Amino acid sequence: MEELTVIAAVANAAGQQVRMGCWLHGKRSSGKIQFLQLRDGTGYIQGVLVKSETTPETWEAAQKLTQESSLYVTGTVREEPRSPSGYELTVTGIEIIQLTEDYPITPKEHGVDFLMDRRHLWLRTPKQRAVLIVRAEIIRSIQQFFDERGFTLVDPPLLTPSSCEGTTNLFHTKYFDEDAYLTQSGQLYMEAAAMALGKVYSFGPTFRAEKSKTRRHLIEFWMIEPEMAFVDHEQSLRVQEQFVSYVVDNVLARCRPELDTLGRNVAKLEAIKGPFPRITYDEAIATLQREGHEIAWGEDFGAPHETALAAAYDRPLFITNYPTAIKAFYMKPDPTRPEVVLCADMIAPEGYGEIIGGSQRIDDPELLAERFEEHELSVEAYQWYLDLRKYGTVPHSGFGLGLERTVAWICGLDHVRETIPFPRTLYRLYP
């Protein structure tokens, strides 16, 4: 078959006859020149048919075509200041590969259970293509910072014998003889690694089986989640800054065509660099009080005041020291004060709340020991992990960052169903 331009590449061709596979997006006529707007996965280009300067087989195959319809056509690109690729291609051929009836989706309104039920078909729209392309660049980007600075990649399994923060949100399957579950976070397996390789990293699917319908939460979701060895609190904190601020530094440098489809106003992107600000749980505490939200000490916060406290600032805000009875049992306490711990969320401006939770780990077998029991954990389970702090325990610390929901915040996205091809929610599991 012959090589095949691609539209993103049509720079490299101004002036030159090229051939392209491509989709039908639409097209419109005013009566001699017919106007082609076509797709090949990489981007966008108008294809322009003057009736008297073509054949009319080419002119009666440009009529026939119907959206999604995919095409050969072969052109000459030339440049166009008005498009916004800055080119257009005048159409000399187009061989049809199939025309497409009654395309589900048309350029008119659509209802989002309609919308789903075809996601196979939607995520061809500018705005889903737009989404997919900055979740991949902040997936790229994710893996070169933490590649570039000394961390190494480890999978952790996605089956495992039991968990240590109960089993009420997890997915229960068989193996073999056994009672398995789908794992909620490789941190625990993260910890040895980090052991065996000093600064380590995960990336991969996450479930919880939370009965949730909010606009933050899937069922299935992916997850970045170093460890780091001889690494503090504080210092965690700072590697959570830098991560954060360059992760949207290079979507802003290689998506600026893809946040402009989805109309993201960058300027608040562009406000993100660090030092992000920093509050106590304390502070948070009295300032929600202040603002007449009910809420007491010891508990958690919810969405609304998540949102609340960060309204306050244009980039990122950690919370920092928890209370110890509301947050995991390997949070190691602040040996100032043992009622909170050393931990932070981080929360994302414009009220998409927590996109990171981390913590400095225990390292005292003791302690250790003392939280299986106190949390009646399954020491027989999770012997490996105590393990860790019997042979060699060293301090550190580690997070986690919730895809989704960063991919939500930045290209400013009303809801977490939109950041992943095909989202698993609690009434959805199809396509």
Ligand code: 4AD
The other form holds:
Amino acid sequence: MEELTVIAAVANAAGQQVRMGCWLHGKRSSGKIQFLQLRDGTGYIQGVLVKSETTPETWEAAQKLTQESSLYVTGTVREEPRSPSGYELTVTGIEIIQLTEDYPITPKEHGVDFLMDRRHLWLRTPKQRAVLIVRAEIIRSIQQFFDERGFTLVDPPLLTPSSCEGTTNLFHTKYFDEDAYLTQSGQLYMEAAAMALGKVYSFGPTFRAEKSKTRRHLIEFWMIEPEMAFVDHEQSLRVQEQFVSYVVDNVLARCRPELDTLGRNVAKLEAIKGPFPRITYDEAIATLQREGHEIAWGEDFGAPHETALAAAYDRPLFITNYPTAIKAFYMKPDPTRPEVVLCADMIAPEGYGEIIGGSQRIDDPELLAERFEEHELSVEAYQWYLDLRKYGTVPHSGFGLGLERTVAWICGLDHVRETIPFPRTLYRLYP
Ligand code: 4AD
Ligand code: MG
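Cool, the form predicted on its own is there; where's the form predicted in complex with the named molecule?
In what comes next, the whole complex appears, and the chain from above leads the way.
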């Protein structure tokens, strides 16, 4: 096939004749002039046909085009200061690939279920496209952040013999004659990797059979899990605030057009600079009680609590030192106060909730053995994990960032279902 020019690169072809592969996004006509809104995935450009200056075949082909018809278009790229991209195309030829009939997603308003059933087509709209571009930039800058700081990317397994974050939300499957579970978190394996490579991070899908139908929960979501040997809780918090500020900065620098398409208030993102505010779990409980919430020390926060606490700040908030009893078995107790652990959740501003959960890990083999008993965990299933404390244990810390919640926050979306191409939610496995 001959080389096509892509819309994203028309600036290099000003004044030249080009050929492009496109879909018709929309069109307008004034009788003597037709305006075609063309898209090719890389961007949008307006194609202009003046009846008196176009061949009858080309004029008629343009008239036939329907929404989402596919075509090859030839024309001359013209600078046009009034167009958002700065360019227009004077159309000289149209080769229709397919005329689309009854395209279901029209410019009128559709309900979310209607759109989710047609997610494979919904992705073509400017807003959904912008989200996927921002998501890709977030992924790219996450990898760049860790790669530039001496972390090695390590891939933990997805099929596991046991659980990491509690046993209630596990997806069960058969592994030949054995039972297996889809991973909820790669953390325990990343601890092994940190003992081999020092600083590591994973980036992969995780699965939680959570019966939660909220705007923050997916069944399948992507997590970034750094794990760092010889790094304590305090140092880990500093990595987290640098990390999140870095990602936001990159999106601001590279995705302005997409943030504009999404109508995102960028001033809110520009405020995201470290250090991030911190409050302890104790302070959080006291604040909530003062504000009239019914919550007692020892209870976990729900989404409304997180939103209320974060509302006082214009940047992400760390809530530190949760009660040992409500956190995972592997978290290291505060040496001065063993009823709380050296952990923190990072709560995004503007009501987006927890985006990071992290902690220093228990490095003492005896304490870990005690926790295994309390949590009734199988020593046999986790022998390999206990080995890490037997053969050269060291202080270490890590955390997990939920990609989709981060994308929802940065894009300003009110639901995580739009942050991933094909969301898996409580009642949706199609398309
Ligand atoms: O707080 P979580 O459960 O932490 C862990 O899994 C640790 N093992 C991470 C670690 O220390 N290596 O999950 C981490 C993050 C949450 O803060 C949230 O952003 C996201 O994962 N998350 C979800 N995102 C979408 N849908 C769900 N059902 C999620 N559950 C957690
Ligand atoms: Mg958590």
